[in-house]
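As structure tokens, one chain now follows by itself in the form predicted alone.
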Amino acid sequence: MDAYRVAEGTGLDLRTIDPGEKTAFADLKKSSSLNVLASYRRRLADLQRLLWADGSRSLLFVLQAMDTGGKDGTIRKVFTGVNPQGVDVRGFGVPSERELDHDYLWRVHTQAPPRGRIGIFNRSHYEDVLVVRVLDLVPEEQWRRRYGHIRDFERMLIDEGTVIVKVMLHISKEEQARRLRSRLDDPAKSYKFNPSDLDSRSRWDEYMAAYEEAISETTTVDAPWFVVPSDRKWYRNLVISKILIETLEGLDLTYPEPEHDLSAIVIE
């Protein structure tokens, strides 16, 4: 999955990432896909448990689209069978009277999962980057100086504990229409539909502009950034799983060994 991993030091450039490639997993078409999914699901489930048992880390997995971008698609298809238990889900909106009184970080600190748990950010921290620049919200001065916040508030959650992936859902401005459209035409859909997201559309390259900043700003070696090709949703789904288990497989977790001595115990 390193080919999708954006390298500390190195400057993004979106165009050339095609969002409907598939290198990773050429032989596979989306019908011959769900096996191997499936068994994606249950290595995470079991290296759920895993973490949990361990009890010394974390996971926090940072997830950015643009509307339509399939975030919470992501979600559902790659962590069902993990189990609810072990996973936080948050998303990150507009912000409260009563966030907007503290720091832009406030709100996300106190949602970093404790050790022993997978945190989802759907959306995140780096709306501050990226819808606050785009829509002019704040003076870029200030914008421009949270990148270093960024940093080094993840440097501290790794120091602690906990390890980050970070994920670009990466699809094309046509694929985006495409979805649209299908949110018009889809009842099952059309709650979803927002007028603003054609704002945001209309804001295409400038959106383009704050992702590749923000992501070549603010990925390293121990939060990297990957920016994974989305047009195919199953291809997506492999990926993004493919590289939690990687990371979680990396960690060298063990099973802690029993407080008590079982040799003598009989169950009758």
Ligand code: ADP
Contents of the next structure:
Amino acid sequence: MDAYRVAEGTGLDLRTIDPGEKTAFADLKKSSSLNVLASYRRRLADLQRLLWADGSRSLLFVLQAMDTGGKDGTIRKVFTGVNPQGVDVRGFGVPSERELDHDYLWRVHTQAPPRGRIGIFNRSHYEDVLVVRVLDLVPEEQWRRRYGHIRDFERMLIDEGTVIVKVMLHISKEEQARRLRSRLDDPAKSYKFNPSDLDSRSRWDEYMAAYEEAISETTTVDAPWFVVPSDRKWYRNLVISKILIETLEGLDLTYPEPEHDLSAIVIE
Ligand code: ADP
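With the form predicted alone already on screen, would you show the form predicted together with ligand ADP?
What follows is the whole complex; the chain from before opens it.
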């Protein structure tokens, strides 16, 4: 999955990444992708059990995307099969008055996953350099300083045992139009339609510039960003599952030794 990892110290040009491509699973069709996804789900479930048993590390999975980018669907499809008791999903909306009375990382830090658990951030502290920048909610010198804070904050979490994976779901503007239209047409989805989604759509290029800079400034060897082509939902699900599996496999987690001598125990 290294093809989608954004290397530290390089600029990111999103126009060079085709949101519709599927090279990592080039031979696969949507119809047969479900078998692969099923095997990834089993592997992810095993790894979550091991993460919990090992008890020394946690996984923070940060998800960012434009509206309709597929954050909710990704969480549903990738984590189906993982024990819900081991996973915390946290969403970050418009900050409350109380949250705004604190620094922008205050509400985020309290939600970071404890040892043994997977924490999913559905939106995150990156909103504080994305929507905040595009809507001009704080002065430029203030949001610009945040890249450094975020690198340091994530470094601290890593040093204390968290492994961090950050994913941008990369969709095309045309695909967003299709998804917004289908929201309007389907009663099961139309309740999700928010006219403010059209405001962010009208600022697409500004958002892309904000994403490019935020990702370039905060991708590091230990807290990498992945830009995942996401026009095809099945492809996105496979790529993200594989990224998470490879990340957890890289931790060399082990089941702890039993605390007691089990050899003498007889169960009548
Ligand atoms: P979603 O759109 O992810 O389903 P919501 O409907 O709760 O979730 O929307 C969250 C909204 O909150 C988004 O428009 C997002 O840009 C906004 N938001 C999140 N964090 C911030 C922030 N720090 N400052 C301003 N707006 C934010």
